[in-house]
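First comes one chain, alone, set out as structure tokens in the form predicted on its own.
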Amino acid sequence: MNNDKQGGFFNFGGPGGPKLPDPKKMGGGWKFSVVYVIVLFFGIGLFNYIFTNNVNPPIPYSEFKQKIESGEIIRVEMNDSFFIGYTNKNPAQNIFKIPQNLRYTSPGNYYRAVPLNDPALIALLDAKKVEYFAVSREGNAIFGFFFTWILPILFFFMIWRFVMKRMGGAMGGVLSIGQNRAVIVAEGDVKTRFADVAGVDEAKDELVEVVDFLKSPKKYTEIGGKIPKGVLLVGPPGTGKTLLARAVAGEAGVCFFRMSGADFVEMFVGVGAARVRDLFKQAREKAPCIIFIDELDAIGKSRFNNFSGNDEREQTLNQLLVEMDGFDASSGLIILAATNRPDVLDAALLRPGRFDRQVLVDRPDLSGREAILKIHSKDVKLDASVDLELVARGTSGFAGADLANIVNEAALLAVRAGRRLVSQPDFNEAIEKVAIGLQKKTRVLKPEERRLTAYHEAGHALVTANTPNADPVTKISIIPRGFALGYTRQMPLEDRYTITQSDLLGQIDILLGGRIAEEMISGEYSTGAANDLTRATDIARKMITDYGMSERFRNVALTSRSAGSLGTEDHHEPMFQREYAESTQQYVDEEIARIVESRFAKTKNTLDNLRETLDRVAAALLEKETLDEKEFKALLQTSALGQC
């Protein structure tokens, strides 16, 4: 029982277009060419080494002169590299005029020596009547120049070109580093439509005007209207911002430029600005079209309190601001951007004339989740018993990407079990797998740990059942999953957007129920409720500092909200900053302790009155390991009848 976690309904633990060249096809032949050049280069070097250096190695010059004096050498051939002394009259006369540095003579018939500036050698040769002559390098000039200069330069050029190509350049990455890296999808090749997007109906309605303008701009220009130059899609990760942008391009039937904000930033100064200029230049040539910049906050962070100076990111932002201000929206060029951090964006980006319209793409509600599930499961073979509305109820707070993952996980689970259709239990298991983690069937708990976990989860479940307005318990399990040794699942009956003070106190009661049940049977506390306590304390703190629910600071918020930040804490909770004195902090700490202690005493009294039911539920968990909603309600009814 290491952690307790609640994801809204869980208490657990405690226990197409112009096709770009294929890089593989582009690099395949090139890679072989480089290999061939390397083999040829080293082959020639090896051949030259064997046939020029290892055949009769040079002898000392003094020894060479001694052999002339002794009469052993009777003929001397001179060139720039060696003096070659032959011991017979017919030393393989020029051997078919093969270049001198490749000529071969049988070992033992000649001697070689490195030439020295020795005028006495000619006198010695004349005195001994030795025939001597010089050999010109006429046959070697072209080969020597090629192997000495051309081949090495060609070799290193090819290696440089290959490396630059692997780094992303077309003809050497440095020469094309200022070109934008946008993925261009040609007109008509975007297959996504608004029908493929669900759960964000309000956002779709906002974008219909953009599509209509791109299809028939005269309707707006004739009346004097102007379409927004830029539309900023704001929302938590996974809610479908990129999908919406593709749907706009698909509905409008125009060219689509897709690029991430991080693609503009490079280590070289000025590259980001150059890429922005190149992107807008290409977009104007293909207008009407849509430019989509994902993760805009990568280049659009506020310049206020930026002490790094005029850095590369700021230059890129400046160029983007200039380009957005410099084009006419009537040309049919629309900019869409997406971010989940609107609070960090520069104010100049958000003013009218640049990103005129901000569209919130939030997590879907119950009907939206059901519609998303229908879209993602249309190609999945579902059993007739599958109720997608029930799945949608069990996925409160999930984004579109999460729901797509659940459908896929359910299909994989069905295949793993050998079924041809996806059933409702597959979806239930997929939800728990995504929200909590993998089921760890091989983890063996000690009997005492298993008993503590059973009472811990039974405590959560019983307090939930006796808390007004709490979501009903649908499953209790002591099978380890993820980091949890057990969990209690609740199913929201409907989406809730506001929570009352009594509901918050009820959540604290539910979180404390597990620890209280442990203490009732063992007489001491364990670490299994660590996450429960963390979350209960967090709720109590927010009641005092954020929601104005304290005696001293009633209706006063002690923190300032960091406006617009999404997905930072809970599903919809923004970030807060502390703005109060140390004495107030002491009061907050004392008030948190008071609230938690009072709820602990109340919850303990509730479980004391339900001790028989607690034992009954824990015993059933120890026997079956998992209880569903019907089994849990049956145990509650049995206890109620027994008390009657």
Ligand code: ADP
Given for the second form:
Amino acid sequence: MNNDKQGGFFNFGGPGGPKLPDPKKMGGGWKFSVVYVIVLFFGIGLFNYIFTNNVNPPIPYSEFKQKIESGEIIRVEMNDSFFIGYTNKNPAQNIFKIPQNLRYTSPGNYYRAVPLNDPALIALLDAKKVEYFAVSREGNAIFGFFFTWILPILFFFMIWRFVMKRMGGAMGGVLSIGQNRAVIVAEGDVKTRFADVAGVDEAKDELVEVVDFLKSPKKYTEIGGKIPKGVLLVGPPGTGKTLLARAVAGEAGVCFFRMSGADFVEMFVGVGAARVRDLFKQAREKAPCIIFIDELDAIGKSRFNNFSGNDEREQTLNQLLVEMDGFDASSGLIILAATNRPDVLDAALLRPGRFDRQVLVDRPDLSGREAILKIHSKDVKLDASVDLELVARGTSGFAGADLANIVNEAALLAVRAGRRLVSQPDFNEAIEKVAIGLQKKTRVLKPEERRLTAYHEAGHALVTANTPNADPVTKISIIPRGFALGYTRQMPLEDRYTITQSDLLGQIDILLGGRIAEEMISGEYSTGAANDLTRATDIARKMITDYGMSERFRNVALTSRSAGSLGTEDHHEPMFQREYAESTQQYVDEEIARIVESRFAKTKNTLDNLRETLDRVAAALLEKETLDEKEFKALLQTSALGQC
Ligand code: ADP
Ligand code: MG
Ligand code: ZN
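May I ask for the structure of the form predicted together with ligand ADP now, the form predicted on its own having been displayed?
Then the entire complex follows, led off by the chain already shown.
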């Protein structure tokens, strides 16, 4: 039997869902055997009742003996639990041939007594010429067997089943302990579309290609093109990674295996690996399809830096790597995965042929937030006062899930107040409510902080643009990320293995640019640049101690590098040891201060000359929250001083 024919939705016992037995494996079905056991149980009880209760109550043994002596009893039947003595009354009615059926015998025809170990009884019976015989409990032998053998085994079997189930094994017991718990959503069942996702346009564009491949793989394979096997969605929680993966499946119209990384991690070593194997086996049978592994970091954690040595996870990860290498992407199988901790992922996962494409799913900018708010308030009744753009403005740094939450909260507030339409004040209150919860995870900026951040990032970007040989700015953002208020991203034009002294000084300039710009508009220093200063100081220190770029210790390395073992190099900074005198330390400190001071003065001069451009970039940032390379360049070009 093939699952296909069942159509619809298969739940293999995914989290939360009821566990349905796999019809292939279950045969008669587990539920039926439970019914059988119960029926049998009652049947036996009834039998027992009939045969033990609805008969004459036993009489005392002494009385029984007396009735033998008096000749009233002429025949005695002995079994394990009773002596039955048949009387001489109405012998025609005696049913000696079926002695068990006492029920049908009239009560006066027999007496019962509980047996005693009484050797004298046989002598008495012989003396009285009473016919006697022993009856083995043939009729009850089957039940005895049932009670002593079958029932305990059944009982233990049921307990075992229950335990297996609790431990996450599927219904089939030990044979299918590795069966996956993926939720399989059949073709056409995914209702999510790209239109349901907003504010993450870059990620969407990337995934459109994936959908196109799943729809018409021939187009790509005929030309000899290779489609990535794995696409990794990376971004903070609640930005819509899971939603995007569903949208890909929905748009492509193929079936969709969804599983969370945590589902692979089990108590027993090898279970996770077996699940991975099973998942891929099922997926291959159903190709074209999408496997989506949510929260990949649960299994994909780096195998280095892992002191606990989790064998199970390592095996699972290895199996995943093996499976990813093993399938041919042209078969129409694509693996999507999502994580918010790309930094902890094992490097092997990111190698070509595995998750070689990474898609950043970032927090939405102003227009993105407005679009998301629109999507989520589609079915919410808003009154005329509601301005979603205003809501978007007040929610810088919020992720899609937070915005969905705001719309919902606002609707609840309106209901609580007994109104039929949601109004702007409801939204304002909802923003505050959600922001309180968010404050623990990320910064929520006040207007003045936003302005400072805009100038800070504009400063970084402008200095970058005016530093010869620096990597171009590709993105500027004042959307808070964790505890960073904003960021300026540079894209290296080429791989660099050696950096010149002027490059290093340029890096220091760029790092100082943020703080200088802040100081230019607020007249004082803030704590926002602490990280920049640490990095700038670090560069200056390394110039002196490692790269031999100071006056006094020209071409002298003041630290010695202890050999780091290969492989761990990427993960740990190699160890440095200080090998200089105390007086040298003082020189190093002073020299660091001198370098930073002189670069600060020079950079301040640069930015002072570019004040107009700085204002313009900062204003654009405040308006749009993010600027890409093109937008930034356009802002520079309208300036007489800006050079690119
Ligand atoms: P993630 O997987 O990145 O943590 P989810 O995809 O689970 O986030 O998002 C949770 C919910 O938040 C979604 O179901 C959706 O309602 C809403 N949401 C998040 N991001 C977006 C977005 N970009 N557009 C529309 N809705 C979103
Ligand atoms: Mg998710
Ligand atoms: Zn900075």
